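In structure tokens, the next block holds one chain alone, the form predicted alone.
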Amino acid sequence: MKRLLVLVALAVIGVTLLYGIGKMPPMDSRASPDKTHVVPRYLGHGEEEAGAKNIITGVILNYRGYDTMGEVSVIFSALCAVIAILDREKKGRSRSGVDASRVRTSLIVTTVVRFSLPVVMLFAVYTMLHGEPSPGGGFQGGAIVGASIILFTIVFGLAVSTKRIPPGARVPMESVNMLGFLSMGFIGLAFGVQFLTYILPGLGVAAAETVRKLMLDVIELGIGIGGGIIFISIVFSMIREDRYELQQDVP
């Protein structure tokens, strides 16, 4: 009976999807809604309505801002699930394969990573701050931050990385992406406009422009820093090996 119900449900879903596909306009049709309504609206009124000079940023943080905030929530939820299952690394007890290995990492590799890491981090901040007027943004900058610290961990080990970025410093920063979105959204509500509106009424031209850029930069930095730290915490939890667990496994 259960299998029959599952098959019927799948059949209904399949017919519904096929019906919807049949009603879609042909590929590259000039009559499709994205070409008749969406794209002209974005290009013609994007900066005026969304507040960002970069139309991609305007779409991500304004027109589909709720969707982006949902994506940030999903990333944070993934961290919560990983921590709930695997727990965080523990000071003086957790280590990675690099820490346990008897083979030392090449001096050339460690030197290159030491000198390149500050440059990569600077580029990550540049990417976050320039997401509003030019290509870039918080997600891209956060990915660079996470990748750079993960590379550092692969080379120097988990013990060194957690000493540089301990859990006590990471935990408050893991939620700044959500806090950035919510705080900037409530500022708009306080001015009597819609949630995640960056062009606030009642301000002069110069003040409105400054506030608009600051609000977008706060969200971009929040996404970048919070997202990067979340990636780092997830990887730290997944690669950790506790000493007492390894000792128990030895026959």
The other form holds:
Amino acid sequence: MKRLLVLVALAVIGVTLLYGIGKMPPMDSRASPDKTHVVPRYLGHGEEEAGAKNIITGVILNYRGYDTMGEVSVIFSALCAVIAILDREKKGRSRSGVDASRVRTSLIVTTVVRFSLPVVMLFAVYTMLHGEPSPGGGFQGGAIVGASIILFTIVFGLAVSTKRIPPGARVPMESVNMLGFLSMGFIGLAFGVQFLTYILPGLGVAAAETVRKLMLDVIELGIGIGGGIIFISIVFSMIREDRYELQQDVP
Amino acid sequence: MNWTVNLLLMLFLLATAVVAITLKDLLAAVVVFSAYSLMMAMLWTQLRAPDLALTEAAVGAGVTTVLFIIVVYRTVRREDR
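Structure of the form predicted in complex with its partner chain, please, following the form predicted alone?
What follows is the entire complex, opening with the chain shown before.
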């Protein structure tokens, strides 16, 4: 009986969805609304409306700015959940498996990480700052920063990296992405235009251009640094093992 | 030339996806899943979505792999218990 009900419900949902698909314009057809309205608007007016040379950045930061704001708050709340359940690492007491291991890390691995980390970091900063005219952007750059620090942590151990990047330095930077995004959004309201507008009225052409670039850079750097630090904090609190737990393992 | 590369990438993508869900060993499955993400990143560049390719390579192949490995490291094999 239960199975029959499930089957009927699924069949009803499936038929409804298929009926909806039948009403949709065929895929890739020129008559579909996204081809007639969305694409011409984005490609034709994207630069002067959204204020970014790269249309994708314009869509992410302006046309669908609320969506990006939601994503930024999603990774922030992910960090909150991880911290609430697993707690932060403790200074001088938390370590990871690499610190506790009696086998030393291979010289090849440590040398390769030492040489590649600065290059990876440079690429991450480039990705963040060039998000406006070229592919990339804050989130991608932040993920690369996070991945590089995580690589450092799994090779050199949590004790070393938590000494280099202590919680006291990370906590203020974890909210930088939301704060930067919201404050840049409210600048638009202060000038009497919509939330998240980058081309402000009432300034000269040159001044408006400078302000637009500065605002976009602040947003990209904020999303990048905040996102990267959030990734790092999540991994640190997942990887940590406190010293008193480890002593039980050693006979 | 282009479509052969795409076909190879897609076949490899399909193979890694199937292997990742059929493997019994979780660590091996995570590694194969990372390879899946790398293939996906290359396909994104083929589809002219470099933004997504960067995200997929950094998050999919990098960060989530480490997170999965940490979680696998914290679990116990059922046979060993």
